[in-house]
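Given as C-alpha coordinates, the chain that follows is alone and in the form predicted alone.
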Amino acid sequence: MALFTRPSDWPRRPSDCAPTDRPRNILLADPGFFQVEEAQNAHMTTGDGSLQQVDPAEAHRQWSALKSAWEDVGFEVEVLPAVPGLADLCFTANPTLVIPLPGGEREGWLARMLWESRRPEAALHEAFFQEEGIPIHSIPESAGFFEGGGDGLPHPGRHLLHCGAGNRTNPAAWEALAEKRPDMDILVYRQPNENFYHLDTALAPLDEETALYVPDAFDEEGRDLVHAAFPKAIPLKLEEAMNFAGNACCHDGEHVILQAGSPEAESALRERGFVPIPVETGEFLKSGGSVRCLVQGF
(Lines of atoms letter the chains of each structure in order from A and count residues from 1; the text may use other names and numbers.)
(Lines give C-alpha, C1' and ligand atoms only; values in the text may rest on other atoms or scores of the structure.)
Protein backbone atom coordinates (compact mmCIF):
# COMPACT_ATOMS: atom_id res chain seq x y z
CA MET A 1 0.00 0.00 0.00
CA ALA A 2 1.69 3.21 -1.23
CA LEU A 3 0.52 5.64 1.48
CA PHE A 4 2.99 8.01 3.16
CA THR A 5 2.92 10.74 5.84
CA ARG A 6 6.65 11.56 6.02
CA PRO A 7 9.15 12.22 3.24
CA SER A 8 11.66 9.92 4.94
CA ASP A 9 9.25 7.02 4.36
CA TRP A 10 8.49 7.97 0.76
CA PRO A 11 11.09 6.25 -1.44
CA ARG A 12 10.13 8.02 -4.66
CA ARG A 13 9.54 11.54 -5.89
CA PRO A 14 6.99 12.91 -8.41
CA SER A 15 9.29 12.37 -11.40
CA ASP A 16 9.36 8.66 -10.53
CA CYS A 17 5.55 8.41 -10.83
CA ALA A 18 3.82 7.57 -14.10
CA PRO A 19 2.80 10.57 -16.24
CA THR A 20 -0.85 11.59 -16.46
CA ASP A 21 -2.85 14.17 -18.40
CA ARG A 22 -3.95 17.49 -16.92
CA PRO A 23 -7.70 18.24 -16.73
CA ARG A 24 -9.29 19.26 -20.01
CA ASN A 25 -12.67 20.41 -18.73
CA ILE A 26 -14.16 22.26 -15.79
CA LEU A 27 -17.32 21.42 -13.86
CA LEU A 28 -19.11 24.28 -12.14
CA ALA A 29 -22.57 24.45 -10.56
CA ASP A 30 -24.95 27.38 -10.72
CA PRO A 31 -25.13 29.14 -7.31
CA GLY A 32 -28.81 30.00 -7.68
CA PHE A 33 -29.66 28.73 -4.17
CA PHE A 34 -26.34 29.49 -2.51
CA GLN A 35 -26.54 30.82 1.04
CA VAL A 36 -25.03 30.15 4.47
CA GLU A 37 -27.55 27.95 6.26
CA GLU A 38 -25.41 26.40 9.01
CA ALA A 39 -21.93 26.96 10.44
CA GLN A 40 -19.91 24.13 8.91
CA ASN A 41 -16.51 25.80 9.30
CA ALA A 42 -14.83 28.73 11.06
CA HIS A 43 -15.50 31.16 8.19
CA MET A 44 -19.30 30.90 8.14
CA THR A 45 -20.04 33.09 11.16
CA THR A 46 -19.38 36.73 11.94
CA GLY A 47 -17.64 38.10 15.02
CA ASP A 48 -20.81 37.90 17.10
CA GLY A 49 -21.43 34.29 16.12
CA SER A 50 -24.28 34.90 13.67
CA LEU A 51 -24.32 33.32 10.23
CA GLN A 52 -22.78 35.19 7.31
CA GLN A 53 -25.32 36.83 5.00
CA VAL A 54 -24.89 36.27 1.25
CA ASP A 55 -25.89 38.75 -1.45
CA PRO A 56 -27.36 36.34 -4.06
CA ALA A 57 -27.06 38.74 -6.99
CA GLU A 58 -23.43 39.56 -6.20
CA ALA A 59 -22.62 35.87 -5.69
CA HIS A 60 -23.98 35.04 -9.13
CA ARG A 61 -22.05 37.92 -10.70
CA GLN A 62 -18.81 36.70 -9.10
CA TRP A 63 -19.48 33.12 -10.15
CA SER A 64 -20.17 34.22 -13.74
CA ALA A 65 -16.85 36.08 -13.81
CA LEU A 66 -15.08 32.94 -12.58
CA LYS A 67 -16.77 30.90 -15.31
CA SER A 68 -15.63 33.43 -17.91
CA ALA A 69 -12.07 33.30 -16.56
CA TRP A 70 -11.89 29.55 -17.20
CA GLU A 71 -13.38 29.94 -20.66
CA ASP A 72 -10.98 32.75 -21.49
CA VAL A 73 -7.94 30.53 -20.85
CA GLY A 74 -9.32 27.79 -23.08
CA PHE A 75 -11.26 25.35 -20.90
CA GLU A 76 -14.58 23.80 -21.79
CA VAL A 77 -16.93 24.56 -18.89
CA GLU A 78 -19.88 22.38 -17.94
CA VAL A 79 -22.50 23.62 -15.47
CA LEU A 80 -24.78 21.72 -13.13
CA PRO A 81 -28.12 23.52 -12.64
CA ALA A 82 -29.00 24.92 -9.23
CA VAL A 83 -31.18 22.65 -7.08
CA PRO A 84 -33.52 23.87 -4.30
CA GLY A 85 -32.33 22.71 -0.91
CA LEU A 86 -28.69 22.26 -1.98
CA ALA A 87 -27.20 25.58 -0.93
CA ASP A 88 -23.59 24.38 -1.31
CA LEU A 89 -23.91 22.61 -4.66
CA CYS A 90 -21.80 25.36 -6.23
CA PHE A 91 -18.73 23.98 -4.43
CA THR A 92 -18.14 21.26 -7.01
CA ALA A 93 -14.71 20.26 -5.67
CA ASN A 94 -16.22 18.26 -2.83
CA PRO A 95 -18.85 15.70 -3.98
CA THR A 96 -16.34 13.77 -6.11
CA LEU A 97 -12.63 13.28 -6.60
CA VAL A 98 -11.60 12.83 -10.25
CA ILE A 99 -8.24 11.10 -10.59
CA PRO A 100 -6.30 11.19 -13.89
CA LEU A 101 -4.79 7.80 -14.70
CA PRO A 102 -1.74 6.83 -16.77
CA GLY A 103 -2.73 6.39 -20.40
CA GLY A 104 -5.19 9.28 -20.48
CA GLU A 105 -8.12 7.68 -18.63
CA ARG A 106 -9.85 9.14 -15.57
CA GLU A 107 -11.92 7.74 -12.73
CA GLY A 108 -14.17 9.35 -10.14
CA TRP A 109 -14.64 8.58 -6.45
CA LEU A 110 -17.87 9.65 -4.76
CA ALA A 111 -17.68 11.64 -1.55
CA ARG A 112 -19.41 10.78 1.70
CA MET A 113 -19.76 14.27 3.16
CA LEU A 114 -19.48 15.02 6.87
CA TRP A 115 -22.47 17.36 6.78
CA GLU A 116 -25.75 15.64 6.01
CA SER A 117 -27.11 18.64 4.08
CA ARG A 118 -24.42 18.15 1.41
CA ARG A 119 -24.66 14.40 0.91
CA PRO A 120 -27.28 14.52 -1.90
CA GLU A 121 -24.79 16.41 -4.10
CA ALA A 122 -22.84 13.20 -4.74
CA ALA A 123 -25.70 11.61 -6.71
CA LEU A 124 -25.78 14.59 -9.08
CA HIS A 125 -22.05 14.27 -9.68
CA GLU A 126 -22.37 10.54 -10.20
CA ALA A 127 -25.01 11.05 -12.90
CA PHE A 128 -22.96 13.77 -14.59
CA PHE A 129 -19.70 11.81 -14.74
CA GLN A 130 -21.40 8.61 -15.84
CA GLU A 131 -22.85 10.60 -18.75
CA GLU A 132 -19.31 11.77 -19.50
CA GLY A 133 -18.12 8.16 -19.60
CA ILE A 134 -15.96 8.44 -16.49
CA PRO A 135 -16.14 5.34 -14.24
CA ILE A 136 -17.40 6.13 -10.74
CA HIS A 137 -16.39 4.29 -7.57
CA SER A 138 -17.27 4.55 -3.87
CA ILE A 139 -15.13 4.38 -0.75
CA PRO A 140 -16.39 1.62 1.59
CA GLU A 141 -18.85 2.97 4.16
CA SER A 142 -16.71 1.50 6.92
CA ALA A 143 -13.94 3.98 5.99
CA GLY A 144 -16.06 6.89 7.22
CA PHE A 145 -16.24 10.37 5.82
CA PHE A 146 -14.52 11.36 2.57
CA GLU A 147 -14.76 14.85 1.05
CA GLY A 148 -13.61 14.27 -2.51
CA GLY A 149 -11.55 16.90 -4.26
CA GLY A 150 -11.63 19.17 -1.23
CA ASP A 151 -9.14 16.87 0.46
CA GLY A 152 -7.72 15.03 -2.56
CA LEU A 153 -5.45 16.93 -4.97
CA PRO A 154 -3.87 15.12 -7.94
CA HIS A 155 -0.26 16.05 -8.55
CA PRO A 156 -0.01 17.94 -11.87
CA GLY A 157 0.99 15.54 -14.61
CA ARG A 158 1.85 12.60 -12.31
CA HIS A 159 0.08 9.57 -10.86
CA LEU A 160 0.38 10.90 -7.32
CA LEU A 161 -2.27 12.15 -4.91
CA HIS A 162 -2.04 14.70 -2.08
CA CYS A 163 -4.58 14.05 0.69
CA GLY A 164 -5.81 15.91 3.76
CA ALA A 165 -6.93 13.88 6.75
CA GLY A 166 -8.47 14.47 10.14
CA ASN A 167 -10.84 17.40 9.69
CA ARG A 168 -13.34 16.28 7.04
CA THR A 169 -11.85 13.09 5.60
CA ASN A 170 -11.04 10.07 7.75
CA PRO A 171 -7.54 8.61 7.33
CA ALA A 172 -9.22 5.25 6.73
CA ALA A 173 -10.72 6.62 3.51
CA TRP A 174 -7.25 7.15 2.05
CA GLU A 175 -6.21 3.71 3.26
CA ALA A 176 -9.19 2.25 1.39
CA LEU A 177 -8.29 4.17 -1.76
CA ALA A 178 -4.67 3.05 -1.48
CA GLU A 179 -5.84 -0.57 -1.40
CA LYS A 180 -7.81 -0.02 -4.61
CA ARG A 181 -5.00 1.95 -6.28
CA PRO A 182 -1.71 0.31 -5.19
CA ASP A 183 -0.04 1.78 -8.30
CA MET A 184 -0.58 5.36 -7.07
CA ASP A 185 1.53 7.07 -4.40
CA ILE A 186 -0.67 8.78 -1.79
CA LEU A 187 0.76 11.50 0.46
CA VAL A 188 -1.32 12.24 3.57
CA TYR A 189 -1.17 15.56 5.41
CA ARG A 190 -2.52 16.29 8.88
CA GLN A 191 -3.99 19.78 9.23
CA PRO A 192 -4.01 21.21 12.75
CA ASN A 193 -5.40 24.67 11.87
CA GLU A 194 -9.23 24.80 11.81
CA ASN A 195 -9.19 27.76 9.41
CA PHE A 196 -7.87 25.39 6.72
CA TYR A 197 -10.37 22.59 7.07
CA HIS A 198 -9.83 21.10 3.58
CA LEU A 199 -6.45 20.48 1.98
CA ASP A 200 -7.44 22.62 -1.01
CA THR A 201 -7.62 25.69 1.24
CA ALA A 202 -3.92 25.31 2.07
CA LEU A 203 -2.23 23.67 -0.92
CA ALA A 204 -2.59 24.65 -4.58
CA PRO A 205 -0.55 22.48 -6.99
CA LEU A 206 0.55 24.50 -10.03
CA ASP A 207 2.98 22.31 -11.97
CA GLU A 208 5.15 19.27 -11.27
CA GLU A 209 7.53 21.22 -9.03
CA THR A 210 5.54 24.21 -7.81
CA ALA A 211 2.62 24.80 -5.46
CA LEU A 212 1.26 27.59 -3.34
CA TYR A 213 0.98 26.47 0.27
CA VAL A 214 0.11 27.78 3.72
CA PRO A 215 2.87 26.87 6.23
CA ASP A 216 0.55 27.61 9.18
CA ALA A 217 -1.87 24.95 7.97
CA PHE A 218 0.54 22.01 8.39
CA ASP A 219 2.57 20.37 11.10
CA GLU A 220 6.33 19.98 10.62
CA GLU A 221 6.01 16.64 8.83
CA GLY A 222 3.39 18.10 6.51
CA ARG A 223 5.59 21.04 5.58
CA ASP A 224 8.48 18.67 4.90
CA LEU A 225 6.21 16.55 2.71
CA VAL A 226 5.11 19.62 0.73
CA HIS A 227 8.73 20.52 0.00
CA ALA A 228 9.61 16.93 -0.94
CA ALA A 229 6.77 16.86 -3.48
CA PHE A 230 7.12 20.47 -4.66
CA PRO A 231 10.78 21.60 -4.44
CA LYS A 232 9.77 25.05 -5.73
CA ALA A 233 6.86 25.48 -3.28
CA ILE A 234 5.77 29.08 -2.66
CA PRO A 235 4.85 29.84 0.98
CA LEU A 236 1.92 32.17 1.59
CA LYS A 237 1.77 34.72 4.36
CA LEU A 238 -1.06 34.04 6.78
CA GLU A 239 -2.83 37.30 5.90
CA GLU A 240 -3.12 36.31 2.23
CA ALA A 241 -3.83 32.70 3.17
CA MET A 242 -6.83 33.90 5.19
CA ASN A 243 -7.91 35.67 1.97
CA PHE A 244 -7.91 32.14 0.46
CA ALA A 245 -4.87 32.65 -1.79
CA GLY A 246 -4.11 28.99 -1.07
CA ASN A 247 -7.41 28.01 -2.69
CA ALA A 248 -6.04 29.00 -6.08
CA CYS A 249 -6.35 26.71 -9.09
CA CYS A 250 -4.05 26.06 -12.05
CA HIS A 251 -5.12 23.33 -14.44
CA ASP A 252 -2.89 24.16 -17.42
CA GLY A 253 0.45 24.78 -15.71
CA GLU A 254 0.41 28.46 -16.65
CA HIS A 255 -2.71 30.39 -15.64
CA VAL A 256 -3.39 30.61 -11.90
CA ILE A 257 -6.89 31.74 -11.02
CA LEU A 258 -7.02 33.01 -7.45
CA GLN A 259 -9.00 35.21 -5.09
CA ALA A 260 -8.38 38.93 -5.66
CA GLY A 261 -6.45 40.92 -3.08
CA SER A 262 -3.28 38.85 -2.60
CA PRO A 263 -0.56 41.01 -4.22
CA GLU A 264 2.42 39.16 -2.74
CA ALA A 265 1.15 35.83 -4.02
CA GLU A 266 0.52 37.34 -7.44
CA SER A 267 4.04 38.80 -7.53
CA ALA A 268 5.60 35.47 -6.54
CA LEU A 269 3.64 33.73 -9.29
CA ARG A 270 4.77 36.20 -11.95
CA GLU A 271 8.40 35.85 -10.83
CA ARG A 272 8.12 32.11 -11.48
CA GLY A 273 6.60 32.50 -14.93
CA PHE A 274 2.93 31.94 -14.07
CA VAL A 275 0.08 34.22 -15.12
CA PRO A 276 -2.05 35.15 -12.10
CA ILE A 277 -5.71 35.85 -12.85
CA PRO A 278 -7.34 37.43 -9.80
CA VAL A 279 -11.12 37.09 -9.48
CA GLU A 280 -13.42 38.27 -6.73
CA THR A 281 -15.11 35.48 -4.75
CA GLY A 282 -15.94 37.45 -1.61
CA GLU A 283 -19.50 36.15 -1.34
CA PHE A 284 -18.22 32.56 -1.37
CA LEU A 285 -15.55 33.33 1.23
CA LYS A 286 -18.48 33.77 3.61
CA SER A 287 -18.98 30.01 3.30
CA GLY A 288 -15.28 29.20 3.54
CA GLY A 289 -14.69 28.63 -0.17
CA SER A 290 -13.06 30.31 -3.13
CA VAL A 291 -11.72 29.41 -6.57
CA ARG A 292 -10.64 25.78 -6.06
CA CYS A 293 -13.69 24.93 -3.96
CA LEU A 294 -15.91 26.08 -6.83
CA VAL A 295 -14.15 23.95 -9.47
CA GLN A 296 -13.90 20.28 -10.40
CA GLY A 297 -11.37 19.59 -13.13
CA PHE A 298 -11.81 16.50 -15.29
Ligand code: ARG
Given for the second form:
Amino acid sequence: MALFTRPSDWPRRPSDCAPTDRPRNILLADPGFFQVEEAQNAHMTTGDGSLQQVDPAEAHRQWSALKSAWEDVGFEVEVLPAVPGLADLCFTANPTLVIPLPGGEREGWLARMLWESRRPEAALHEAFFQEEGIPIHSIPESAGFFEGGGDGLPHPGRHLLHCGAGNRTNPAAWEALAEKRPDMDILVYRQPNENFYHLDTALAPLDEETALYVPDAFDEEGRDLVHAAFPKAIPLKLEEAMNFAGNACCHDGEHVILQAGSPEAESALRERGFVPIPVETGEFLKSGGSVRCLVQGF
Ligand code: ARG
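Now show me the form predicted in complex with this ligand; what you just gave was the form predicted alone.
Okay, now the whole complex, with that chain kicking things off.
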Protein backbone atom coordinates (compact mmCIF):
# COMPACT_ATOMS: atom_id res chain seq x y z
CA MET A 1 0.00 0.00 0.00
CA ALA A 2 1.49 3.37 -1.05
CA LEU A 3 -0.12 5.75 1.45
CA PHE A 4 1.93 8.43 3.20
CA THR A 5 1.35 11.19 5.74
CA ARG A 6 4.94 12.41 6.19
CA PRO A 7 7.46 13.49 3.55
CA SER A 8 10.21 11.56 5.35
CA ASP A 9 8.24 8.30 4.79
CA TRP A 10 7.46 9.05 1.15
CA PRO A 11 10.25 7.47 -0.93
CA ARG A 12 9.37 9.29 -4.17
CA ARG A 13 8.66 12.79 -5.47
CA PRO A 14 6.16 13.70 -8.22
CA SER A 15 8.74 13.38 -11.02
CA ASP A 16 9.24 9.72 -9.96
CA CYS A 17 5.50 9.00 -10.46
CA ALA A 18 4.14 7.86 -13.85
CA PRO A 19 2.97 10.67 -16.17
CA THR A 20 -0.77 11.17 -16.68
CA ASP A 21 -2.89 13.42 -18.89
CA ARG A 22 -4.60 16.52 -17.55
CA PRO A 23 -8.38 16.83 -17.91
CA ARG A 24 -9.79 18.22 -21.15
CA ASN A 25 -13.43 18.14 -20.13
CA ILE A 26 -15.32 19.81 -17.33
CA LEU A 27 -18.51 18.56 -15.69
CA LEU A 28 -20.78 21.24 -14.24
CA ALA A 29 -24.36 20.92 -12.95
CA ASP A 30 -27.08 23.50 -13.44
CA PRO A 31 -27.77 25.23 -10.09
CA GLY A 32 -31.51 25.52 -10.86
CA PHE A 33 -32.48 24.27 -7.37
CA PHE A 34 -29.38 25.51 -5.51
CA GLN A 35 -30.23 26.61 -1.94
CA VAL A 36 -28.81 26.70 1.56
CA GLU A 37 -31.16 24.34 3.39
CA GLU A 38 -29.06 22.97 6.26
CA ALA A 39 -25.74 23.96 7.86
CA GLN A 40 -23.39 21.40 6.33
CA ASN A 41 -20.23 23.40 6.98
CA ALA A 42 -18.97 26.47 8.85
CA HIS A 43 -19.74 28.86 5.98
CA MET A 44 -23.47 28.21 5.69
CA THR A 45 -24.64 30.22 8.70
CA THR A 46 -24.32 33.92 9.47
CA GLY A 47 -23.02 35.45 12.73
CA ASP A 48 -26.36 34.93 14.54
CA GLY A 49 -26.50 31.26 13.55
CA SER A 50 -29.24 31.61 10.92
CA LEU A 51 -28.86 30.02 7.47
CA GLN A 52 -27.39 32.10 4.64
CA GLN A 53 -29.92 33.45 2.13
CA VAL A 54 -29.22 32.60 -1.51
CA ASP A 55 -30.40 34.76 -4.43
CA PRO A 56 -31.25 32.04 -7.01
CA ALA A 57 -31.23 34.36 -10.04
CA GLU A 58 -27.84 35.80 -9.10
CA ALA A 59 -26.49 32.28 -8.43
CA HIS A 60 -27.55 31.28 -11.94
CA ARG A 61 -25.87 34.33 -13.49
CA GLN A 62 -22.64 33.62 -11.62
CA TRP A 63 -22.67 29.97 -12.63
CA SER A 64 -23.31 30.83 -16.32
CA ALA A 65 -20.31 33.20 -16.26
CA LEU A 66 -18.18 30.44 -14.71
CA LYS A 67 -19.30 28.06 -17.47
CA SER A 68 -18.28 30.64 -20.11
CA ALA A 69 -14.90 31.11 -18.39
CA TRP A 70 -14.14 27.38 -18.81
CA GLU A 71 -15.29 27.43 -22.44
CA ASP A 72 -13.22 30.56 -23.15
CA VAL A 73 -10.04 28.82 -22.02
CA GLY A 74 -10.73 25.90 -24.34
CA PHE A 75 -12.46 23.21 -22.27
CA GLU A 76 -15.35 21.07 -23.41
CA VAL A 77 -18.09 21.66 -20.80
CA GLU A 78 -20.79 19.08 -20.00
CA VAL A 79 -23.77 20.00 -17.81
CA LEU A 80 -25.97 17.83 -15.60
CA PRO A 81 -29.52 19.20 -15.55
CA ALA A 82 -30.90 20.59 -12.28
CA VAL A 83 -32.98 18.17 -10.18
CA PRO A 84 -35.64 19.32 -7.70
CA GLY A 85 -34.61 18.51 -4.12
CA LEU A 86 -30.88 18.29 -4.93
CA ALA A 87 -29.79 21.72 -3.67
CA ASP A 88 -26.04 20.93 -3.81
CA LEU A 89 -25.94 19.09 -7.16
CA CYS A 90 -24.05 22.07 -8.65
CA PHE A 91 -21.00 21.08 -6.54
CA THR A 92 -19.85 18.42 -9.00
CA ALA A 93 -16.47 18.01 -7.31
CA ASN A 94 -17.97 15.80 -4.61
CA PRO A 95 -20.10 12.86 -5.84
CA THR A 96 -17.19 11.27 -7.73
CA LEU A 97 -13.42 11.40 -7.92
CA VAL A 98 -12.09 10.98 -11.45
CA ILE A 99 -8.48 9.80 -11.54
CA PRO A 100 -6.37 10.03 -14.72
CA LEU A 101 -4.34 6.84 -15.19
CA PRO A 102 -0.95 6.35 -16.88
CA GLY A 103 -1.62 5.54 -20.54
CA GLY A 104 -4.51 7.97 -20.92
CA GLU A 105 -7.44 6.05 -19.38
CA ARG A 106 -9.46 7.49 -16.51
CA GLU A 107 -11.51 5.87 -13.78
CA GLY A 108 -14.06 7.22 -11.34
CA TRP A 109 -14.65 6.44 -7.68
CA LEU A 110 -18.14 7.01 -6.36
CA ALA A 111 -18.56 9.08 -3.21
CA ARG A 112 -20.45 8.16 -0.05
CA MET A 113 -21.47 11.63 1.11
CA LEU A 114 -21.64 12.56 4.77
CA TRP A 115 -24.90 14.49 4.39
CA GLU A 116 -27.88 12.32 3.53
CA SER A 117 -29.42 15.11 1.44
CA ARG A 118 -26.48 14.83 -1.00
CA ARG A 119 -26.30 11.03 -1.36
CA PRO A 120 -28.63 10.77 -4.41
CA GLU A 121 -26.17 12.90 -6.43
CA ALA A 122 -23.80 9.93 -6.77
CA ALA A 123 -26.19 7.90 -8.97
CA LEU A 124 -26.43 10.81 -11.42
CA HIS A 125 -22.64 11.00 -11.67
CA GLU A 126 -22.41 7.24 -12.10
CA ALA A 127 -24.84 7.33 -15.02
CA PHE A 128 -23.04 10.30 -16.61
CA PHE A 129 -19.56 8.78 -16.45
CA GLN A 130 -20.74 5.37 -17.61
CA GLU A 131 -22.21 7.08 -20.66
CA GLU A 132 -18.81 8.74 -21.20
CA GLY A 133 -17.13 5.32 -21.10
CA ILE A 134 -15.33 6.04 -17.83
CA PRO A 135 -15.51 3.02 -15.48
CA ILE A 136 -16.92 3.80 -12.05
CA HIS A 137 -15.89 1.91 -8.91
CA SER A 138 -16.98 2.00 -5.28
CA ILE A 139 -15.00 1.91 -2.09
CA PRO A 140 -16.25 -0.74 0.38
CA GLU A 141 -19.04 0.55 2.62
CA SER A 142 -17.04 -0.37 5.73
CA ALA A 143 -14.54 2.41 4.80
CA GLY A 144 -17.19 5.00 5.67
CA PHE A 145 -17.62 8.47 4.24
CA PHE A 146 -15.76 9.56 1.12
CA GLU A 147 -16.40 12.90 -0.61
CA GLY A 148 -14.81 12.33 -4.02
CA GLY A 149 -12.98 15.21 -5.66
CA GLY A 150 -13.70 17.51 -2.69
CA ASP A 151 -11.07 15.62 -0.72
CA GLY A 152 -9.13 13.88 -3.51
CA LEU A 153 -6.97 16.02 -5.80
CA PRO A 154 -4.93 14.36 -8.60
CA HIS A 155 -1.41 15.79 -8.89
CA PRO A 156 -1.15 17.68 -12.21
CA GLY A 157 0.28 15.31 -14.82
CA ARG A 158 1.39 12.58 -12.40
CA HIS A 159 -0.08 9.38 -10.99
CA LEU A 160 -0.27 10.70 -7.45
CA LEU A 161 -3.23 11.75 -5.31
CA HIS A 162 -3.52 14.39 -2.57
CA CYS A 163 -6.16 13.44 -0.01
CA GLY A 164 -7.90 15.17 2.89
CA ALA A 165 -8.97 12.98 5.81
CA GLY A 166 -10.80 13.25 9.07
CA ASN A 167 -13.55 15.67 8.22
CA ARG A 168 -15.81 14.70 5.31
CA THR A 169 -13.73 11.69 4.25
CA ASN A 170 -12.67 8.91 6.63
CA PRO A 171 -8.99 7.92 6.62
CA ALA A 172 -10.21 4.35 5.98
CA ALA A 173 -11.57 5.43 2.59
CA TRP A 174 -8.05 6.37 1.44
CA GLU A 175 -6.69 3.11 2.85
CA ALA A 176 -9.31 1.23 0.83
CA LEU A 177 -8.38 3.15 -2.33
CA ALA A 178 -4.67 2.52 -1.68
CA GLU A 179 -5.39 -1.21 -1.52
CA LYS A 180 -7.25 -1.15 -4.83
CA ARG A 181 -4.64 1.04 -6.55
CA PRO A 182 -1.26 0.03 -5.13
CA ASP A 183 0.44 1.61 -8.18
CA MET A 184 -0.64 5.14 -7.15
CA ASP A 185 1.02 7.12 -4.36
CA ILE A 186 -1.55 8.59 -1.96
CA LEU A 187 -0.59 11.52 0.28
CA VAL A 188 -2.98 12.04 3.20
CA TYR A 189 -3.39 15.42 4.90
CA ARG A 190 -5.18 15.99 8.22
CA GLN A 191 -7.71 18.86 8.24
CA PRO A 192 -7.55 20.61 11.63
CA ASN A 193 -9.38 23.82 10.58
CA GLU A 194 -13.16 23.61 10.13
CA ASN A 195 -13.19 26.56 7.72
CA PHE A 196 -11.22 24.41 5.26
CA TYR A 197 -13.37 21.32 5.57
CA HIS A 198 -12.59 19.83 2.15
CA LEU A 199 -9.01 19.56 0.88
CA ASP A 200 -10.03 21.54 -2.22
CA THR A 201 -10.68 24.62 -0.04
CA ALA A 202 -7.05 24.52 1.14
CA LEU A 203 -4.92 23.22 -1.76
CA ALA A 204 -5.18 24.11 -5.44
CA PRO A 205 -2.70 22.16 -7.60
CA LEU A 206 -1.74 24.27 -10.63
CA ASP A 207 1.11 22.49 -12.40
CA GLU A 208 3.59 19.76 -11.54
CA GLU A 209 5.54 21.99 -9.15
CA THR A 210 3.12 24.72 -8.14
CA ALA A 211 0.00 24.91 -5.97
CA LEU A 212 -1.84 27.59 -4.03
CA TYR A 213 -2.25 26.46 -0.43
CA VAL A 214 -3.60 27.69 2.89
CA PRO A 215 -0.96 27.25 5.63
CA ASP A 216 -3.61 27.67 8.39
CA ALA A 217 -5.58 24.71 7.03
CA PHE A 218 -2.84 22.13 7.75
CA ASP A 219 -0.78 20.86 10.65
CA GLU A 220 3.01 20.88 10.41
CA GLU A 221 3.23 17.49 8.72
CA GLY A 222 0.64 18.56 6.19
CA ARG A 223 2.54 21.74 5.36
CA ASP A 224 5.76 19.74 4.97
CA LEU A 225 3.96 17.35 2.64
CA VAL A 226 2.65 20.26 0.51
CA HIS A 227 6.21 21.58 0.13
CA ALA A 228 7.61 18.13 -0.70
CA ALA A 229 5.01 17.63 -3.44
CA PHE A 230 4.98 21.22 -4.74
CA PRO A 231 8.45 22.81 -4.45
CA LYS A 232 6.98 26.11 -5.72
CA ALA A 233 3.93 26.13 -3.37
CA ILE A 234 2.38 29.60 -2.94
CA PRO A 235 1.03 30.30 0.58
CA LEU A 236 -2.23 32.25 0.77
CA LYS A 237 -2.91 34.77 3.48
CA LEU A 238 -5.85 33.88 5.70
CA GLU A 239 -8.05 36.73 4.47
CA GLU A 240 -7.77 35.58 0.85
CA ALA A 241 -8.06 31.94 1.88
CA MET A 242 -11.36 32.82 3.59
CA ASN A 243 -12.35 34.34 0.23
CA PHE A 244 -11.79 30.82 -1.18
CA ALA A 245 -8.61 31.69 -3.14
CA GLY A 246 -7.47 28.17 -2.22
CA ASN A 247 -10.48 26.82 -4.12
CA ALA A 248 -9.00 28.10 -7.39
CA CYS A 249 -8.93 25.66 -10.28
CA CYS A 250 -6.35 25.19 -13.03
CA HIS A 251 -6.63 22.25 -15.41
CA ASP A 252 -4.22 23.35 -18.17
CA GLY A 253 -1.19 24.53 -16.19
CA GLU A 254 -1.81 28.13 -17.27
CA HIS A 255 -5.28 29.58 -16.64
CA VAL A 256 -6.30 29.79 -12.99
CA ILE A 257 -9.99 30.47 -12.42
CA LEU A 258 -10.63 31.81 -8.92
CA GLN A 259 -13.10 33.77 -6.84
CA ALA A 260 -12.66 37.54 -7.45
CA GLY A 261 -11.18 39.73 -4.72
CA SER A 262 -7.83 38.12 -3.82
CA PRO A 263 -5.30 40.62 -5.25
CA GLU A 264 -2.23 39.10 -3.55
CA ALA A 265 -2.99 35.63 -4.89
CA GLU A 266 -3.60 37.07 -8.35
CA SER A 267 -0.29 38.93 -8.44
CA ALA A 268 1.61 35.88 -7.10
CA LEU A 269 0.08 33.89 -9.95
CA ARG A 270 0.99 36.49 -12.57
CA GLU A 271 4.59 36.69 -11.28
CA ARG A 272 4.92 32.95 -11.88
CA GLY A 273 3.51 33.10 -15.41
CA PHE A 274 -0.05 31.94 -14.70
CA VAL A 275 -3.10 33.80 -15.99
CA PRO A 276 -5.58 34.47 -13.17
CA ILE A 277 -9.21 34.62 -14.27
CA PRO A 278 -11.29 36.11 -11.45
CA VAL A 279 -14.99 35.23 -11.42
CA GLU A 280 -17.75 36.03 -8.93
CA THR A 281 -19.09 33.01 -6.99
CA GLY A 282 -20.47 34.94 -3.99
CA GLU A 283 -23.80 33.07 -3.90
CA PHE A 284 -21.95 29.73 -3.74
CA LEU A 285 -19.59 30.94 -1.01
CA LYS A 286 -22.74 31.04 1.16
CA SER A 287 -22.79 27.24 0.83
CA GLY A 288 -19.05 26.88 1.46
CA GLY A 289 -18.20 26.38 -2.20
CA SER A 290 -16.46 28.23 -5.03
CA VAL A 291 -14.76 27.53 -8.36
CA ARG A 292 -13.13 24.15 -7.68
CA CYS A 293 -16.17 22.79 -5.81
CA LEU A 294 -18.32 23.57 -8.85
CA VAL A 295 -16.32 21.45 -11.34
CA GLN A 296 -15.17 17.92 -11.94
CA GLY A 297 -12.37 17.73 -14.49
CA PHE A 298 -12.15 14.51 -16.54
N1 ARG B 1 -22.66 22.87 0.86
C2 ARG B 1 -21.82 21.90 0.22
C3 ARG B 1 -21.37 20.88 1.24
O4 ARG B 1 -21.07 21.25 2.36
C5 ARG B 1 -20.64 22.58 -0.41
C6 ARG B 1 -19.70 21.65 -1.09
C7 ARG B 1 -18.49 22.34 -1.63
N8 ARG B 1 -17.67 21.43 -2.34
C9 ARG B 1 -16.34 21.34 -2.25
N10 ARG B 1 -15.73 20.53 -3.08
N11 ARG B 1 -15.65 21.96 -1.34
O12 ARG B 1 -21.33 19.70 0.96
